[in-house]
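Below, in structure tokens: the form predicted on its own, a single chain.
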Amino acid sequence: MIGKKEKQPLPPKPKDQMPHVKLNMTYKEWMHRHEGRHTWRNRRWAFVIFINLLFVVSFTFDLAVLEGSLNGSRLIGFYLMDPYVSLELATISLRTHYWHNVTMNMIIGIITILTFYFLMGGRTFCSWVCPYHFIAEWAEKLHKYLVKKRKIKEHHFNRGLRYVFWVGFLILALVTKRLIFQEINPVGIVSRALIYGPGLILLWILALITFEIVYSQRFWCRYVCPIGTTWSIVGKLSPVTIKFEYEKCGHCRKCQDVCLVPHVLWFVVKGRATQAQHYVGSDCIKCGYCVDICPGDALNFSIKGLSKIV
């Protein structure tokens, strides 16, 4: 059986087909284009912070606006449930039959938050809501500070360790009949301690934070966190993307300098891109970051078919 067939990457584009060079400029210029523009990483750190200050401001003040914490909340009365942690559940009633008092609140949430992050591409969960996104965005830019200085090596391990955690936290759950993953979900902990106030556990937090610095950067979110790898599958098929532009790049590799996720941009380096347009894959967690530094504008917010309806 002939398998089928890897497409071959695009011929190198001739010197006037550059973008700097259609642009009039030399390449330093061009690629000091945009530098120091982060108009998507402002817009999504005011958004982290503003849905995490309303669970304060609604438990403080008792306003039934956003009620709970990401574990689980109602947003003005209406249920929203985390997909991971309704696995979690499901896998416990396997033992506990906890299913039978199931609400259609909690139906009605569970496909709610579902059609949300499938629609706005999954795994944007993690950099415009996370809380402990937002910290370890923070411990990344110490732990690269610190590799550039040579004070630490950076250690690797392969991504698909993720999966081992996403099945073995449900079966944990499954033997001890306890949500394993919730107690020490730094999402949660994170959460809970902004809106009812700290405690012990954030010991947990800085010594994640703490490894993560020193050791591998982006531990937790890369190749541990069962939420960020739920919301991988789910966006397989989101709508909501970034788009890259093969004639506008110009290889430069600054979006995977500055990218959260840099295996999803493998198409950007020289000799690797196989068509025209590429969309990066459902690892991408539309941070922005790529767009705003791109200086040849080649990766852009889009949505996927939207060209063929309109």
Contents of the next structure:
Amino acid sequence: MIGKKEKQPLPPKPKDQMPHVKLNMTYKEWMHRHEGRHTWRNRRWAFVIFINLLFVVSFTFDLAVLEGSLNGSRLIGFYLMDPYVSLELATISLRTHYWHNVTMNMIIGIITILTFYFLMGGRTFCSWVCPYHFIAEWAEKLHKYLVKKRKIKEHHFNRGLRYVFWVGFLILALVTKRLIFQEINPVGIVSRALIYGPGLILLWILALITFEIVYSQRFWCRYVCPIGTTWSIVGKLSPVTIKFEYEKCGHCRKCQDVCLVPHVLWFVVKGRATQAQHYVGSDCIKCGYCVDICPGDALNFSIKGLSKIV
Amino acid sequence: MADPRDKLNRREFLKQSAWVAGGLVVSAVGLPFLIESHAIEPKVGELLRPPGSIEEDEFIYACIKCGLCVQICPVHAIKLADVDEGLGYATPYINAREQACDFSCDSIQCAETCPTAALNFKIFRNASTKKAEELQPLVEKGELDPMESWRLQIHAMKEATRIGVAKVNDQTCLAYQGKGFKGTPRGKDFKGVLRYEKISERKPQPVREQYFDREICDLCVIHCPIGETAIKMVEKELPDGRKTKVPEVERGCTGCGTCEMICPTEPASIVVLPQKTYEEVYS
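Please move on to the form predicted in complex with its partner chain, as the form predicted on its own is already shown.
What follows is the entire complex, opening with the chain shown before.
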């Protein structure tokens, strides 16, 4: 990592300090302790369905609760704007000077949503709101199953690619004077398809999902989606995060098996953690799978700095 | 890092980035070419945009495809375009024949709600303010009822709309043949609604429940939400010497499409030419 000093990892724990020994359990027993616990997953799925249903219901029954779509919406009269589409529009405005026409509502909407997701952890959006993520989560399960059965091979790309796409789509917008990314943006497409009815464009979503199932795990979310990248940047200094306590960890790596962005949990590997406490990076989508599965309860939702205040 | 397969290798990154950059460059060069040559946007430019829409070349990027205008329209006139509309995907349009905008909401809500001003509400606010200033002395003198002044302000907002212009097909128009119309225009299965203020001041009514008996068909004229500054019946002599009255589109036509929606002939004998001005069509 650039500009980061390599810290010395903590010394390995003596056997009597391992969490399973403290609980008088065998390692195997201990490891499977919380299998089947889905508290956070159930909360999250309920929330994703709730928020997207709220959009649908607001349109179908003409309620002024949550109107619009995930590109831009109005929550009981307060505007919420997707920051990346706003950024695209701002980029095109460099050439056309359109930006001074946009309404105050839009500016307020951008500030509101940036503040909200800064507080809530940036990519929290992905797992708690994004309808494409919800579909892709199921596709990912199928993909993992097929890989396990050796029906297909896994293909990885470099995660840094999403920054190339992030800049690339902005440049593309600037050159073509069109919101090119919005033509293929699965977040907006799925959101609108749910609310305003399906269209031919869903074939693109089908193609994308198929690609993710048979070729590369979570291709769009991991390597392309500039919306997720934006939230990742916004969430860099966010207070809401997942806290890791070294003392409670038994290095079983069950969390990494269930994690949707496993690289954020690098510190659970034996001999990697450098501090008694670690916070996950901003790529974490706060899905809570690791919190549910961790047999030692070493991973938990936490608010940075809260202990200092209280 | 943790997962050895999850590469953060510099050479890999540069190689894959080169592919991505290449793809983006091809799109950056190819897309403007396709747009310029009109190869991939067969219908953009022919879509009737909602009231307040700015010039199409700006509209196409200013619209962020959020759907708030679709949501707020009380008569559900606004639809989002699908991919077969070329690069206009998910931008709002009105199919006037199915359901036109008859300004049922009064306040041009679609434009008011648009966050990016792709539907520009300033046009309407200015029109309303101008009218208010004009009428203020009359209201102060007591010559004009404040409610009436308010109504005129709303009407001024509607009049400020310019999304297209209507054109009569004199070959098929019933009035041009000296014919009348008796019955329900568009039949009993038609789903469209329009505001009939005599029935309900606020609530739009289904067209299929209406009955008309006109000696000479003037449905487009009596349904026009703008009035005779937009369309009116004028005297005309038929080739066989009979005298009749025919609809004539005036400069005040906003292009809302209510006439196209109500026209009882199939296909409609009066259609809106989207994104055209009166001058472009009639001179």
